[in-house]
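Take a look at this single chain in structure tokens; it is the form predicted alone.
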Amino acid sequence: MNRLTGLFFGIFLLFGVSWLGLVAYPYLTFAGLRQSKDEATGALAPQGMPGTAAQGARVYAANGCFYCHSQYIREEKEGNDIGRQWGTRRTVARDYMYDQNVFLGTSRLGADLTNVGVRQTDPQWFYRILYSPRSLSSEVAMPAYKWLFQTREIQGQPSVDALKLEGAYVPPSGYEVVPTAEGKALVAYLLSLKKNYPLPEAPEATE
């Protein structure tokens, strides 16, 4: 009986220590993160995600974008992410403190999106690549997400959000292609991806 009791407590202790090290400690450490204040400008970072962008994060997840796109920048000694100009520094835990879901990703069939809002600032570029990726590059493997758009008859003046399409992608005369509410939210989320603020634990890489 004493041996069984000792075995039970030994197993309990083993799992307890493992849980503390792999679950509790990382959770408490992450929960304790606070914004960093830039000494030169007084700016706080990171900032929370705007409401529309938060909605777009759910669209991003629902459409499986994280299967082909990552959202983390590795150190120079670990990869060529900085050389590809995906970022100027590695990403750290503080970068994700306001993300409800962290889309680190598992592969890179497409480019890393950690700072895509820095590289591309025009919503039209995002609308076009979501609607017809091959209209921007014939070599892209990305599928089209046309269900995030609708083709409708122009009522009065064309919509400011109407896609500026060319060639075979132009809608019939008198019609326009516009993003749905989900399409707008997704693009707002992509535009918000800007982890280019300074953090003391992740200095910019030196050339």
Ligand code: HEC
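What would you give as the form predicted in complex with the named molecule, now that the form predicted alone is on the page?
The text that comes after this line covers the one chain and nothing more.
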């Protein structure tokens, strides 16, 4: 019995150390994070996500965008993310303090999306990629998210959101392609992805 009890404790103790280090420690430390105040402007950063964007984050999860797209920027010495202009500084824990769901991701079949809302500000650009990724290049492995859109008959005026499509993607005349509520929420989320405010712990990369 003794031997088994010793084994039992060993099993718990050794695993418990990793639990303290990798679960309890980040939990407690990151819970204490606060917004940072810009000395010059007095602006607080980061800001929480607007409501539709938070809904969009659910759509992002549901469709598994994070299996192909990452959302963090490494320091220059750890990788060339900054060189690729995916960001101007590394991202740190504080950047994610308001995110209900943090999609760091581990694959970059597609581009890093940490700052995609800085790079692109036009919803139409996002709609087009989601509806017809192969319009970027015929080899792009991204699925076409047709179910985030609907093709419907134009009633009166064409809607403002209607996609401006080209070539084979153009709907039959009299019809238009518009994003569904989910599609709009997702794009609101993508537009909100901006980690371009200064943080003291992550100075901008110097050339």
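If you're wondering where the values come from, they're calculated on a predicted model, not measured in any experiment. Numbering follows the first chain given and starts at 1. Superpose the two forms; the largest set of C-alphas matching within 1.5 Å is the rigid core.
In the core-aligned comparison between these two forms, the Cα atom of Phe8 sits 6.6 Å away from its counterpart.
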